[in-house]
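Read the single chain below, which is given as structure tokens and is the form predicted alone.
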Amino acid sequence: MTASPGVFDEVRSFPDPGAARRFGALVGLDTTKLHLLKEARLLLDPCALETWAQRHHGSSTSILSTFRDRPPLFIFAGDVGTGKTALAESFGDPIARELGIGVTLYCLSLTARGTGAVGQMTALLAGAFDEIRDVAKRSLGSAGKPKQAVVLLIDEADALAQSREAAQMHH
């Protein structure tokens, strides 16, 4: 299943010096950002860690496979103007540039609601995903080290969710 094309609002690409002024201007997120950069590093760069207990420890320790196998999935949560859409459009740019991969985002358009019809809504999301896990297939090069990555946004998802009576649904 590959998403309609008006599932996505925008398709951007960093590295991109506009994200990255946008980025660094973002205040009061600081051990957000560093949190958030030192963790996406570390999913995209499974060796890392690696080499980290190598070094460190002479040897792989079991904890990193708890680490690697966790899916690459970050879930900004927070009250209204928090800063959460703004470092998720954005935190792509400082990813691409260290790791010299290209990030791209995919921003899901509140047009995935649908027109009410019963299981629309479910079928353009699951399309939306299946078109991101194909992206995200792709970009595996060797050693499970991407050669890009994919950010999926739901910008105000409980808009996807309004109320039964406005979108009209039945069930």
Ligand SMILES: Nc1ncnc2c1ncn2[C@@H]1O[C@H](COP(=O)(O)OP(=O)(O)O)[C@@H](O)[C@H]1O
Contents of the next structure:
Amino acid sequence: MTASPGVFDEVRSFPDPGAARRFGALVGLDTTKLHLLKEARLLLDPCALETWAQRHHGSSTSILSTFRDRPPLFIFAGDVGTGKTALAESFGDPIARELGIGVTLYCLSLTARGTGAVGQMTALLAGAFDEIRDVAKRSLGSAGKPKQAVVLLIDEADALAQSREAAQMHH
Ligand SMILES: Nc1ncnc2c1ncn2[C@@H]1O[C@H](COP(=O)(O)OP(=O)(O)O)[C@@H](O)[C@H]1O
Ligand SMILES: [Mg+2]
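Beyond the form predicted alone, can we have the form predicted together with the named molecule?
The next block holds the full complex; its first chain is the one shown before.
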């Protein structure tokens, strides 16, 4: 792994039997799981939507580009203990199995988030995104089809804003 020390506190690879078990054990989230996996598949293989449109509508439609150009971001919101972290940490497993690719999860370190000083967080986040982008670029196979997928998990992301607010958000 090439990640600079401290930015990621954990890197996990899927498929992984433990993750499969944890994903399966999450109850009451069937709709969320379906939605998440479908969206993740589309992100990894944007051509699938094009193929679908050609088959069912005989043409491509402009709304497809809206889909294609969305940021590759999922935000999980909900009460404490409803499975947001568990889902984020395990959904790479079914993706890896379904698409027959390796999926790597990078967890942004909580302690690497800095003290809330203006600019510090931004630099850390930018560094993390740079590293993930490099890994993702190397993961592209031929014809744009991924041979690997990468997930950057920013857990407790609301804390990013809070630490700034508490410290120097007067800017
Ligand atoms: N829907 C669920 N089904 C089964 N277990 C759950 C569910 N939601 C949470 N848990 C369990 O509760 C614990 C806390 O969940 P967590 O993912 O940390 O919640 P959150 O991140 O939403 O606060 C974990 O061990 C998780 O496996
Ligand atoms: Mg959580």
